[in-house]
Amino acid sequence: MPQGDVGFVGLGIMGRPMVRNLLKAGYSLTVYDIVGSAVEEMVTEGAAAASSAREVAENAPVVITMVPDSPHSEAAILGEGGVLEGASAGSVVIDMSSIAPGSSQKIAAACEAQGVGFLDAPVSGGEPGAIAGTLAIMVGGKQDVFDAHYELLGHMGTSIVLCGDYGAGNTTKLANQIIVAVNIEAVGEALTLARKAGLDPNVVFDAIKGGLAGSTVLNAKGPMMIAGDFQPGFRINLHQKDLRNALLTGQELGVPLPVTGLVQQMIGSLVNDGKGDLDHSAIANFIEDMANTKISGQ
């Protein structure tokens, strides 16, 4: 049974499966992306097309945005032809992009000035989580707006937590991305060491995954490193952006993030080597190259 009208702006690697899950749940979707083929793909699956973010907001009282970074969110919501040009008082914008907390607060203030509700609600779980509808959703905003849209978010994620006021969702996401990046780098070091010592990384993986070193990161990314399969679920380029936002936020707050900075330098090297579109498990490539070995043995 239809549950209401929702707009969706941003149909990339995450946005498309999120739209599919909302369609399956019975929502009527109006969608927009600057890439026309992405819009056409969603139309074939039951969504309605819009020619701009403004048109999306004119057709739906709740608009979700899922774009790459702060400038894209600000353009999609605040810019010419953006969501706020089409939104009415009482509408709600849920920005699920991973952006700088300060940008979320800027967008929230502009929304409030027009009587539009706002949540910043970045996610973790990558493409597999978006497809399965099992994303972790970290939310910043007002309790009443969060409560009113909890069910909607529940069709895209299984962990949905209000972390605080505007920007808190993205601050929490930055904390998440620090932990993920540093863990991936550590797994890369460990498995490279094991391979260089003549051990089978599969055996090492099996031996350690049930102990204190076990983690979701190890379970998800270790097998990719062992197989040498770096097809993207979450691209290095995007993790570079998240760590940049973390470092800038740390600078603003006076919080040193030394290990985050080190991993960011590794990621920068990989991007310069043309590996930015690989999965972030390829952070291990930096260690492999220094050790002149491959975890996969290939």
Second form
There are 2 protein chains.
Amino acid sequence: MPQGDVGFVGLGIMGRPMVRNLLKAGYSLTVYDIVGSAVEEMVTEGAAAASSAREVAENAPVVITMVPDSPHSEAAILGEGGVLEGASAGSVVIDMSSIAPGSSQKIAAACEAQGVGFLDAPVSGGEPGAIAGTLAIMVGGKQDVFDAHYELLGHMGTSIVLCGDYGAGNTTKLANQIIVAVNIEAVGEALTLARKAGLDPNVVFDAIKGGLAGSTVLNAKGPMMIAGDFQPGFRINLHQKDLRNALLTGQELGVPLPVTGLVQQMIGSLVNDGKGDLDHSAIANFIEDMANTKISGQ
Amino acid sequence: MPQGDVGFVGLGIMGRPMVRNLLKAGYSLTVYDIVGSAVEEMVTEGAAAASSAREVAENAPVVITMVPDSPHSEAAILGEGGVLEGASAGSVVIDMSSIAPGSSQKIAAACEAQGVGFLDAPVSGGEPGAIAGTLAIMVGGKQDVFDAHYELLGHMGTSIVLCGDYGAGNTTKLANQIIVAVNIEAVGEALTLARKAGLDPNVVFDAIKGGLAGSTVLNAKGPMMIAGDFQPGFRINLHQKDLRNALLTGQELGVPLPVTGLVQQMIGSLVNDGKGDLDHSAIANFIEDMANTKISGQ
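What would the structure be for the form predicted together with another copy of the chain, given that what you showed me was the form predicted alone?
Below is the whole assembly, all chains and molecules, this chain first.
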């Protein structure tokens, strides 16, 4: 089942399982990461190594990038030794990193100027979704480029939605991350108040989860707060980056985001406390610390 | 199916359908409200009129109160001509109003001093839930009093949970209301950002509703924001009262609630703008107004 050549730049926690799913689906992969050991690991699993993002692009008509934030995407695609130095007209770059929409638009413009197609296609679902190939993929770009790569994306995710033009994938991702972070904080305030009032947070959880307060966040993160178990999951450091990009985007567009701003500042305080690698449900720690109360009772 | 005598004080939007469900279940109702026409309406449907809360209590061993806020509960139960002036030892007061937990505890103490049982039993589900008899009832008080009145409450609600001792019903209700208000605000920030970025909010809604951002609030209130239709539902005025009680309770217990405080202030601004009678999904208006953008695009 040879499926053609795909390049992949960025072999982190997310990139490696995504590469594995593409190998499994029959694609020929050429890969690059600044960390040599990650490249070697993928080579032992069947990928070909490149020594730069440019070399990846020289060897594949479709290049996927999966890096931490806007500066990394811009460096990998627009920078020296980057994808656009090696990409031919008619090739396509799919940036699956979660970055600022404005950065996606800047990269898209540079690609277009060179006759290279572009999609921003950030994901949600985390490492488990990447491993299972069940990511939700939010895409920005042109319909024809989206259609032409729908099958490719389908080997990494199950929900693949074209949300609009360049940057729309990342704008949708930011909308998602705003709601998730703020709802986690709200559950933290509610359960801390209940615990300090002497209630069993499990009883409160059971009493409210079926009503208007019910949410996927409450179901997934409430029990973690109640157990005092903040093993990631999705790390606070990454959510801080997403909210920073949300605030940046709000500023560019003239959309004040007061609660997002407040929660982003709380997260900054938790990062200062060395909690950046905890699961984002630990946003509740900010309220617990202020109230001198643990939802877990520990 | 005669079921015994029940008194009911407070015949507003919630109280009237609750009385109807108790009449339908075969209880004999004695009712009172400061609004005479509400009493007359219930009399035409089979209730007996009383001229004060005290007279209600003189005629029924169980008195339910359903009034707007703490001062009204305290007046109806503890005040001149109130329930406790007419209640005999061994009778029971069930306050189904959504009030401050500290006020419930004050009322409970006064009841106990007179040998009168007490439950705080606020509800969620609004007028539709009251009419259908499908309210969620969050109860605080003693297990034996709860058990003895479980069947009675079951004619008004479908989820009836003892959450803890006196005040625990209202503490749970406040936890619920914090999460609901803050999540509405978060959805407002997210969809305003998406709209001002040029995205179709319906597409964003579809892309995120199945993931970690998914919630009952998103499903119920997102489409109202997208349509620009803020017919209540649950009014902003009432949510303002609930968040005020949450902040009051947080202050009493030493639990800072920074995001609840911020959202409560936003709601105050909307009330000043004459929007207190809109559905609480109109909390999004605060962000829309700041951004000069309507999620609905209108």
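Positions refer to the first chain, counted from 1. If you superpose the two forms and keep the largest set of C-alpha atoms that fall within 1.5 Å, you have the rigid core. On a predicted model such as this, the values are computed, not experimentally measured, just so you know.
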Query - Same-part call for G81 and E40, two rigid parts between these two forms - result: yes
Report summary line: Whole-degree rotation of the smaller rigid portion against the larger portion between these two forms is 12
Requested in this report: On a rigid core superposition, how far has the CA of R195 moved between these two forms, in Å, if you could check?
Outcome: 5.8
Query raised in the report: What is the C-alpha shift for A220 between these two forms, rigid core superposed, to one decimal in Å?
Result: 3.7
